[in-house]
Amino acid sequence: MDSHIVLSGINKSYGNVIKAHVLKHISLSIEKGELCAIIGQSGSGKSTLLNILGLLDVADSGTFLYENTDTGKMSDDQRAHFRNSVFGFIFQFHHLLPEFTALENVLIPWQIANGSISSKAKARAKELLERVGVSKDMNNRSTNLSGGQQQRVAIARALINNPQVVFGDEPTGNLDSDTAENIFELIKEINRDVDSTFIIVTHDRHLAAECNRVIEIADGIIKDDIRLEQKTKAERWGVLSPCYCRLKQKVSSVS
């Protein structure tokens, strides 16, 4: 596999008078096609890391190379192009537009990128909605869909422009456990079939254990980086147990 995402010495702080150093000298490479989970306590820096990877935010220092392109030298327009055409995003809250149907919501990124909706684009959107299991409801407004259906539409929307990387920020965090498991099975299936890289922030240890790689962030640094390929479910739980023991201990010490 080729490393198409390479971070070197990434730092990020927020605040003017009192600075919060959220990411501290993060160095990381991610290979094409990986299904990668980022875990850590709230405030650890994992969402900030995801935002920098997704070009939703910019690091204070360090370099972020995507396919050997220095993203720090991109213009605002270039970053916007990447966010819409090269990357896809699935958030905890689906962010579907309530006045539009499921089909129309899926087509929004295509329309932004291309200016108009072709018959080919519409056919692809319908194919994706069938793939995620909501084709029968494609003409329903998003407000008439269940939470699980809305998140499935959001996944189809993230895939409409054939993204090379899909980012998920707690994509199952707003769902019940059964629906969350179904959604994550769908994400794994798509990751296998389309060879897009998936980078997902999650608090759910069950979902993290299903990924090929788990990166633990603590106090703005990479605490652990675990590869889970070729491991059984029991082996995955055994390898990840120290991470979740640390997280549990930290919560206990704060409370």
Second form
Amino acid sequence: MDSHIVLSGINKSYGNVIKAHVLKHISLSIEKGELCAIIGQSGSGKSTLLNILGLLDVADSGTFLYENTDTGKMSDDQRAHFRNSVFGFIFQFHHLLPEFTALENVLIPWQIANGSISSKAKARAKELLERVGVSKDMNNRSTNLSGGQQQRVAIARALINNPQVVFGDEPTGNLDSDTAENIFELIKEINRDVDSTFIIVTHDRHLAAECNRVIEIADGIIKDDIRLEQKTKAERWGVLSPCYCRLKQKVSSVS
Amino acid sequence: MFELKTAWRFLIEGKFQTILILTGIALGIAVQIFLSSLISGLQIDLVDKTVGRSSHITAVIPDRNGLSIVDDSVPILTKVSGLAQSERPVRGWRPVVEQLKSSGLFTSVSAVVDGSAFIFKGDRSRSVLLRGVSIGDAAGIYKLEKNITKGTATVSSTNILIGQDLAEELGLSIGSTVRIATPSNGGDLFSVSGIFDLQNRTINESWIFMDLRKAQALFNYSDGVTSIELQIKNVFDAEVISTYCSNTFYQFKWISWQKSNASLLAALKSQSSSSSMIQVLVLIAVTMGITSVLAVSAIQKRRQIGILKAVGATRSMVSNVFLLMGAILGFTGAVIGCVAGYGIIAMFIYGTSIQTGVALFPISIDVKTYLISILIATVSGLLAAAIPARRSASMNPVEVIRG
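Please show me the structure of the same protein in the form predicted together with its partner chain, now that we have looked at it in the form predicted on its own.
The complete assembly is shown below, putting the previous chain first.
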């Protein structure tokens, strides 16, 4: 089996006085190139799981193997290096630096890795901005861009260092539904074009239905792990729509 | 250099804050520059007025009775005049003077015969200090070319130089004839060839410069002298050089100007230390100002720092951003402060010289002071940034990206 990302027995609690056990003994493996959605209600622990996967946060116990490397033994700086060169991030609130232009924001991970900007890097950044459709406004300060544009720039930034895994924490959560759909289409397209793994946290089941795999978290445990690759749109929705699904089950059990 | 670019952008973005703290730093440094220039100028002026027209190191004959002739409480001039009664002149002085002249340590070397005498003009007489000198050598020490107000700086067996106060008291002018008598000589006639002003009343009313050989004859000293007067380039080396001379020529007692001006030195020292205390306080204020601005900035830029850390900036990168902000603030503020300080000095010089044409104090403008100020302010900026830098570096990006 391809051991791309393997979690086993991950626990995470917050708080000193009143402990909130956010993740309870999570075990999970994700394969290379997957477009994987993590869904769940707010407070279910899905964002915490993403932060641990993205090496932004550290689990209290359990192991996280990335390509057979035990990430638990990494130093702060090693994890920073991973976040910079191996992973890419798209956050809910775009999180661009207002002091920099769109193009400069895209180049930030590159500069952190390499110090100076080469003409090749600049060309790649422009290409990515073109790909996400913000090339016209690339020299604008990020504060002068619309929400959708900012998120597109954030996607370009996530891709600049050719990451193996791209993490998205509610990447469309702050956008209106049309823009959200566009952005999600873009994410899907990019996932098809590059062979990076995409792990997206969302509470939107419609968007999750577009992914190859959906992991549902509830109260800190994996409640469902559904593979959607071979399913039609109707089947996917049938599986993911909780009310329909349960009603159907109830009806069929009665009859 | 990503950190530098980020630091720069952060400072530019927080315009108001940056301008405010830069003004603060600049004011502090300007005060520092002005104060140190004023005080060092004042000191140079004071030292120059005190020792510029007198001997820096004086070689005298040790007291016969073994008692020290040096009395720190009395100015050296009085001492020298007091010597004449009790001393024997030194005869073997020529090789010593030759050696001193060829050593290169001294700008002027002058052998002197000193002694008390009386000057008579008509029915008036005054007690004076007769100073027999080779006029070329003495002119170097007493800047006679500059300080002769009437006549010329020449002496001969019949010509002498007198001070302007003495000239006034006795009603003498160039060409006047006077009689000078010493304890061992009933009196010779001299003509006044020049009148000097050494800007010291005691000297101006009691000194008379006379040809060395003539003075030796008047005092019956044959070829002896009573002291050797020396001037050096840097007056503050006098102590060291005088010690060196004591070890080489022990037939003389070597007295530096510092020994005879202890109270002046104490005043200079306390002036210097109060000036450096003010400068240290200004520096502390500047450092604290930078620290507080950067602490605020660290909070304002929390989100940015969190993003940078999330996309892989290491601890040291984040802390470098803040250290560079501190250094840029310190450096830029200091440069502006130096320009402003120079401006204040220029205004001060202009303002105090409107009426007299000459500045009240000669203010010393030393490029080194400016460079040191800039360097210290930059280093203070770095130090000031240390705490905000550390705090930002250890921030957890998860706290920020949650929104």
